[in-house]
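Below sits a lone chain in structure tokens, taken as the form predicted on its own.
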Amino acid sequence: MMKIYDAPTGPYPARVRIALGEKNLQSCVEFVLVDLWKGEHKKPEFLAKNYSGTLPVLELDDGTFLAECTAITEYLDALDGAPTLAGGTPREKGLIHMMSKRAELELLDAVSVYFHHATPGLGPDVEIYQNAEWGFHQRAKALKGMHYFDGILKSRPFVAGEAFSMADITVIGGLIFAGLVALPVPAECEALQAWYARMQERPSVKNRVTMSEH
């Protein structure tokens, strides 16, 4: 059985948990809790699994470790030979990857930098270096990113087009993180707010935290 090393409420782990739910693969994995607040993801034993010291990490049956949400999602999406999250045609793949990367750069990662640099973050034992000015700069970038995706969602039902995809999952991750750091979606971003309300009704999103831990 595959193993996923993660933290159940984390925004990056949420991306893979949502993908598992969309592909009905929950029963194929064992979850292993990594305590972020104790800095377990920065300890040598975890760094041996993922040099970057980030969550989540997927361990395959042959001992291979896959890190990075996009890589893990693509792997899970392709297992059944019928990919739905990363795109089926070259055009779909291109659009989904483009929009997912934009969601990382303009929203999710920006919120992450704000959290780690301009708030207490994971605490003094984990946050060895902080630059508050850079953190608040990234907070402003995240808000600008919300306005960008609001504009995108005014003209189509999903982030990369007509179907739910990995790009939607990445924006969801960004908004989950924004909620954790009390950074609300601006009131004028009505399309983004309406889309997020719909996304939270998807079973894969709604049930992500309650997947079994071991």
Second form
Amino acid sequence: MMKIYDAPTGPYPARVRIALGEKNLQSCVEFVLVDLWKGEHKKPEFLAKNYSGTLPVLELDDGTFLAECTAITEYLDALDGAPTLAGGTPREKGLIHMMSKRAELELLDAVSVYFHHATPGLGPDVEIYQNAEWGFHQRAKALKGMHYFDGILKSRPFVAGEAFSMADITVIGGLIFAGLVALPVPAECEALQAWYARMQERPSVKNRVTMSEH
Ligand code: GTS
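Condition change, the form predicted on its own to the form predicted in complex with glutathione sulfonic acid:
First the chain shown before, then all remaining chains and molecules of the complex.
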């Protein structure tokens, strides 16, 4: 049985949980809780699994560790030989990768930097270096990113085009994190709000937190 090291309510873990739900793979993994608030992810034992000290991490049956949501999602998506989340054609793959990376750079990672640098973050024991100015700069970047994705979603039903993909999952992660740090989607971003409401109806998104309670 594969193992996922994560935290049930975390925005990055959410990305892999949504991917598992979309691919109907929830019963193929065992969840191992890592307590971020206690800094378990920065302890040598965990750093041996993921040098970057972040969640989630997927452990394969042969002992291989996969970190990075994008890498884990691509792996899970390819298992059945019918990739949907990372794209099938070269064009789809390129567009999805670009839009997912953009969602990290312009939204999700920016919100994360805001959280870790301009708020108490995970507390003084874990946040050993903070730069509030950088954090607020990233907060502004995230808000700008929301406007960008709003513009994208005015003209297409999903972030990378006509179908749900990893790029949608990454923007969802961004909005989950934004919700946790009280950074709401601006009212004028109507297309982004309508898309997010639709996304929250998907079973994979709805059931992600309780997925591990079996
Ligand atoms: N680039 C990584 C990925 O895509 O997997 C980022 C992962 C990440 O930042 N994960 C968060 C983390 O480990 C988990 S959560 O905050 O979403 O629950 N943060 C802890 C830290 O100290 O940065």
